[in-house]
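Listed next as structure tokens is one chain, alone, in the form predicted alone.
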Amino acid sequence: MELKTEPLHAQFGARVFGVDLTGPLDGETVAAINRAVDEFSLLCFPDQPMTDEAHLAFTRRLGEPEAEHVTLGKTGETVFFGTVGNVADDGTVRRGDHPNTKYQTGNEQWHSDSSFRAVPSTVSITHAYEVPGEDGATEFASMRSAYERLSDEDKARIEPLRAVHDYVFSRSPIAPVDPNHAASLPPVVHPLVRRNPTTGTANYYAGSHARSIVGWGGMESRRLIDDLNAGATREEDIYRHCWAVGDTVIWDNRCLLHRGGGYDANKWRRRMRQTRVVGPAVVA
């Protein structure tokens, strides 16, 4: 089976038509979606009549749902959804000065979801219920394409390296991290170069959670990580997704960086629901 797609960016991304993610999906369709994730890294399914129940059911078709780390870290409770935006579950609006709204501005840094966990996520699945009338786009960039742009010498240089990923390092400068949450997420080490287990395609694995290089000094580590992040996020390499109500977007955290775009939380409502799929362990 081949999905009906149109490209979103020259390097990655596709809009997919003719698939209702909320209905029963046969194994062939699920396999086609997984192949498309491997190929395009980002898929947008417009006009999905989504509900939380359908969202979680679809997530389970792609793999094991990942426990949302903030709730798990603070309370020990396992939930599978995170809410992106300023509209709480009871419908109230959290304005720009609300602690949760401030905390979410940390997502405006380039990052890969859950790279700070011992087993990072494979994909994030986000559905838009309410979107701002202006701003609020999400930007994406491919570390696979950026890796391909490296010289052979630079590829060989970074191949054996491992990076420390640290949630508290990346987020505490933005807003305080709850002590229980911080304790639940000690720094982890991942190889700097990853390969898609199905296609073998290589990419580097960096982002704002990447703190340092194992065995390197601080300044040397930051110089390399900052250079890699900058090399992936040149203006011409970025896809900006301007959300529409009904969009369900799947992106591959193994090879994409993304960041949220700011919006006026005092003026607009934004409510998106997100799940993630637990990935395989990353092997150096």
Ligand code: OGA
Given for the second form:
Amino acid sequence: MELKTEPLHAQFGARVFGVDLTGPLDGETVAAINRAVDEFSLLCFPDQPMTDEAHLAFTRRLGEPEAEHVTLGKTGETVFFGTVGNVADDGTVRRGDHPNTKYQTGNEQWHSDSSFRAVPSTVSITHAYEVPGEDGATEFASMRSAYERLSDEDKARIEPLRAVHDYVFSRSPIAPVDPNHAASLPPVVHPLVRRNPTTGTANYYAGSHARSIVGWGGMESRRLIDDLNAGATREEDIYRHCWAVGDTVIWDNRCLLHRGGGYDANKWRRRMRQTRVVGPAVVA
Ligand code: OGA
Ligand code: MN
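Show the same protein again, this time as the form predicted in complex with the named molecule rather than the form predicted alone.
Up next: the whole complex, starting with the chain shown before.
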């Protein structure tokens, strides 16, 4: 079985038609979705009649749901959803000066979700319930395409390297990180080059949580990581997803970077719900 798709960007991404993610999905459809994730890195399923219950059930079809790190770190409690945007659970708006809204501006730096965890997430699954009337896009770029653009020498140079990923490093300059949360996320090490376990296609794995290269000094580390991040996110590499209510987007954190494009939180409501699939682990 093949999904009906339409490309979203020259390098990656596809819109998928004719699949209701909330309905019962047979094994063939789930296998086709997994193949499409491996091929396109990002899939948008428009007009999904989503609920949290259906969202979590679908997440479980793709793998093990990830415990959301903020709640886990602060309280020890496992919840499988994060809320993206400025609408609290009781429906009220958290304006731009609210700590949670400020904290979420950290997502406006290029990143791969959960790269700072010992076992990062494979995919994020995000559903849009309320979207701003202007701005509020999420931008994506492919570290697989960027890897392909490297010279053979540069590919060989980065192949053996490992990077330290550190949430407190990347996020504390933007908003304070709760001490319990910080303590729950010690820096971790991941290979700088990784390969899709099914297709073998290589990419590098950097982003704003990548702090340094193991065994390298600070300046050389920053030069390489900054170059890799910049090399993946030139204007022509970016797919800008302008959310429509009802979009469910799956993106592959193993090979994509993304960032929030920002919006006026004092003017608009934005509410998206997100789950992530964790692992399997990649050995550094
Ligand atoms: C995310 C994220 C950025 C945004 O949902 O993981 O980083 O668009 N979002 O707010
Ligand atoms: Mn994110």
